[in-house]
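Just the one chain here, laid out as structure tokens, in the form predicted on its own.
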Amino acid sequence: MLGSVALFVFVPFCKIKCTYCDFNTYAHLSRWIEPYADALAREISWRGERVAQGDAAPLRAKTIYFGGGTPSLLPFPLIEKILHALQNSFALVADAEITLEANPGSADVSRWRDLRALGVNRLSLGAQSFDEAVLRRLNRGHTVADTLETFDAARRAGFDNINLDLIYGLPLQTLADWRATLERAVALAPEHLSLYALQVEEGTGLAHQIARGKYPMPDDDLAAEMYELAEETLDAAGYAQYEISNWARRDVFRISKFEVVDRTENLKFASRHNLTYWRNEPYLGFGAGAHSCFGGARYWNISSPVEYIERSGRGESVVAGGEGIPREVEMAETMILGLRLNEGIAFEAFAARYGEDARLRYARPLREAREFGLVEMSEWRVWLTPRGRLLSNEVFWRLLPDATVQNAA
């Protein structure tokens, strides 16, 4: 949507730290939650004034996403305060998508109803697995029963747009284990599923456990089999894969004999907020460590929530740094992010945005990727093949500016 942005609110608090997590999150800091919400409201107000268009007209916002961490840990009045600050500083479109991330067991029917009445219309539940042993190994702090109860409570509260996050490629996880998790997830009939391959990040609890020999390193070949199983299982269950790691139920807004059912624009439950990132469109992030991309630059906030609160309280900037985005970098990022979508990059749209033909600018990397069976091309667009989705980095690095000096060769 031209002239609008996506808004991201980062909540860094968790009850416990998962063994695989390398996000900017913190456990046992509950005493800072209320002052953090106050600092968020101040940053939102300040940022809204800075980016206002024209005669102090507020910038339009198409989505709001409360991410973390565990945003559902915030008491209802604090979520209300933050949301009101956003509504006062930005002009939300009438059908704005408002998502809240939550961990199973973190809310009951009454609280979900309150959030629904407040305007939250999409939930993203961090189920991660329907295997009790896996949840214990990951130190998730919830059980399978918690997931089932939370999902049911959200449904009874009126939520009709729910995402489930799942992780695969875990140490000791078998293909049969993953199949069972997929089957239980599908049985709940969520509108959306996000499936992520485990990445063992340096410094995490899981990395230390693997280094000590408690668990083996994940098997990349097995993870690839799990991914292919997910593609088959979810397709058969009525879900359209529209991005490398994301599936939406095949409900559509409209359809005619001239349209493709699985085009992202037709999928009712595709994540509109995340589409902003994949289409390399502007977004504003609020909170400790949050990133923004707006006006040809990107910038990020200080990571420490305590320092974020203290600086905000003193009326100081919470921005830690920033950088301009060179045109060639932005174009490459648009190609890379757009290729994550199953529909890929439309050449006409790229040309309208940058005044260049992607087929010419990226001739060499696209030719190589096509020869390796990683992409397919038509007269109108380029997209990843199933093999390309498994080996996407083999395509992406070729599109980076330093790798495309001789594209026209």
The other form holds:
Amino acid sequence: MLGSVALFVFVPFCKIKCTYCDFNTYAHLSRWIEPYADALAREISWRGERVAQGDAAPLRAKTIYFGGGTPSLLPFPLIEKILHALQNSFALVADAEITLEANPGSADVSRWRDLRALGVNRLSLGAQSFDEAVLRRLNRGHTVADTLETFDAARRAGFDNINLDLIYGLPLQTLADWRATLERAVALAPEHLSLYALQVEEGTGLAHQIARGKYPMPDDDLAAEMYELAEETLDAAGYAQYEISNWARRDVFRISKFEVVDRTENLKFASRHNLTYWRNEPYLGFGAGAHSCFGGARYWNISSPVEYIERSGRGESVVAGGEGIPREVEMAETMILGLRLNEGIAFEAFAARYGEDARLRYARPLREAREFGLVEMSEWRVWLTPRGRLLSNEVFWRLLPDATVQNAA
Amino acid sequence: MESTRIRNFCIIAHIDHGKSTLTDRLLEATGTIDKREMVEQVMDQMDLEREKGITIKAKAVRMFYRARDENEYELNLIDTPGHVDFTYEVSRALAACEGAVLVVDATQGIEAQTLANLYLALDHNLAIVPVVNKIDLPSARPDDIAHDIERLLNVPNDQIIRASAKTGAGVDRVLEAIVARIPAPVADATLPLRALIFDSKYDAYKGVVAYVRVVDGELHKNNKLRLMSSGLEVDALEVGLFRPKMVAGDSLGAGEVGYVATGLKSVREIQVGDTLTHADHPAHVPVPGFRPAKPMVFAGFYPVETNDYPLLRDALDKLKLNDASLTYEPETSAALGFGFRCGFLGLLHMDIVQERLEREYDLNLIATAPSVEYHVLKHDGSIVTVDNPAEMPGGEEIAKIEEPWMHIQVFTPQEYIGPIMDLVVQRRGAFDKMEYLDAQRVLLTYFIPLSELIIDFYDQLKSRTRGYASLDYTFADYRASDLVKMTILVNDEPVDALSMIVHKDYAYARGAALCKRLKEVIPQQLFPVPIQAALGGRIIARETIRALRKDVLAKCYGGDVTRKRKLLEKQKAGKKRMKRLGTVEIPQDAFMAVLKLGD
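Alright, leaving the form predicted on its own aside, put up the form predicted in complex with its partner chain.
Every chain and every other molecule in the complex is listed next, the one we just looked at coming first.
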């Protein structure tokens, strides 16, 4: 896969800001949407030229992901413009996965049909919950009915690969509430589900509400039970978990008695774009605050959308910073990201990539994690146990090299 | 200068009542320090002293003052430490004076500590110059406060000076009163030399410098001197006075205050309260009141990183050069590894030493809960002293345990008598007496075990009296008590560093409180961790820290790998700062949990 990348486009606009969100997103910036799309197109073509290979052939790209924010807020012609810029600057593989994140609230079938015709073949819908009270409390700005209508419209427009985002571990949410949401989500039969435990981030509206005593701090033990409930429910409904927070319908590309069904690459609906991140492979991110990982370094753009547009307009670089990734750190990141996947880390692949045996390099952390029942190992690979998935940080910090710890302190 | 023109005095004041500011004004008014070079609060030189607003080491300064009688006087101000941990040091500084300026805040009134030092001063027959300070403040009640002082000291009201050290008002009256009311030293230059050491410090160039008040005779440069308590002989390498920096001279006359540089390497060799005399023509009787420095409170200091042990040893060696009251010896704990058992004058002293080790020597320390020194009489007739609960002999060997008791004075508005009584009774204290100083204010005295005093007593006193009560204490005696050793087990393993000695009748309550507190301070682990308190083999209290079930970053995509890694790095760094006992990670402050039990 050398020279093949994943492409990410960040859209920082939202109609309203959700109470739990600490992303680089903004409501009330809609007049900047068009200049922002122009700036994106400029960044894409500029970057495309820079990373092109020696003979000036464009770099191969296997996935495109419009994330946000709310990319579905972009008018169709702007999405088209950005997608064309990507197609002009990169060599998209034939079966490239092209995902668009969207919020419920658009039941316009023809719009979805246009997007589908444009080449968008995967939809990620921010449903979050099927509980009206929860949606209101989070200031989501949509209703359960909106979700159902949007899902139906997308299906009718031909989207046959739809993800639903759900959130749990919320203040006041009970296990029964969560069960109901899971059941309603499964009833829609989406191809993919992403389930996120709420993280109360500093500075968010929700953090304030909790500090003021409006809501209780969510209980971690209950969130753990919700997670376990989700694992059981989705498994029974025919979904295979392939990452800490991600499930795909258990459809596979090939059925052969030599294949392991749950091996991620066989899962037809696993997010191929996100797999790039978890396998610590190169990606390019475009837009305000977007991160890229390419050529042994990680770098990120200026996070303010307005400044991003202004700099781009003046022909200046939009990069705000970067870090070289020392080999030791890269190896640790490969382990940490890879262990997020249910398939875990294959020792042979790790050795092929780094010329080192992960079992030796990480002998002590792996031994400790095994003693605590957080990982399991076979001759070929190491993966998180169900308990380890809930306590993954306890595995991951052990894998970091000591030197970087001093930098953090 | 002729001794009739010398005045030696100190200033007695509660924290924040304005001692340092008044000192600054006196230095300015006498031209000792130029206003331009005046660093605010010249006398408190250590950073820690400035932060805590207290004087840890006594210091001295000589001023020259031309009084209204047209004569020039030599005024020696000896600064005294301002905390009850340092009562002995205060007594030695007072012994070097003939008078004291009593500074009382016009908004706060007299506090227990002021009173304690005032009584000390009266014991030394010092003339008192009372000053009501901060009269510039809107909430000042100078007449009420003056009235209190009048009754307390039996001085005429018109002799009580109203002043504001901040604005300078009344400072001239203070200077005149020092000259007029404080007697000149009764000093005989013809007698054999007796110089009282009221402080000492280590100087990298001069060795140990003794701060002295010449009581009789004269002290010249290059004299051969002898310390009367130890017999140690030293040379007076340099003699001089404080302006307030050290200024070398040729001699110190009878009644004068100054310093002698000895070239010695440790302040331990020149103890506060000792008397210097001439080796070849010694005095017969030393200045009375010498008492070797004796620590009252003991705690283990351990490096979090075992590799730092040599650093800790070196740091303690260096601190001790300047701190005669600090003691330490190597100690080993099954839980904490190699460390030192350190002895302190009190909790504040312990705090200061710990903070200096951490700040000035960049050490990451675990301090165990402070203990007192127990006298244990065994059935075989032998007596052992135990200052580490972990080393208490088994119950079957013990005939009797004695513990130190303190005499405490609590000065409080009368409405808090009830809450204070409750607190003292909870802490096994015994009522001694109660004196009404006026209709509102009461001086309560009690006897109480030191071990109870060092557990959160002061904080409790403050919270129960909304900060109004103040406390002073002195050692009383050793008394037999029905004491037992309580062992704490974490994850079924006894942790020696958490053992404590408790009174039998209080063991259940203390055990339960400590287990509960430890449950709060020890973070959840990957498995359930039982915490138990035991007497002998019997469990008397138990709590369980539930296992950690969830520690996961739900979202991890391309955008934030760096940020997520930084979070993990922080988590790892946090773990490194914990102490690992078997498989359980315990934060440093867990070992001090016993100090914050609440009541």
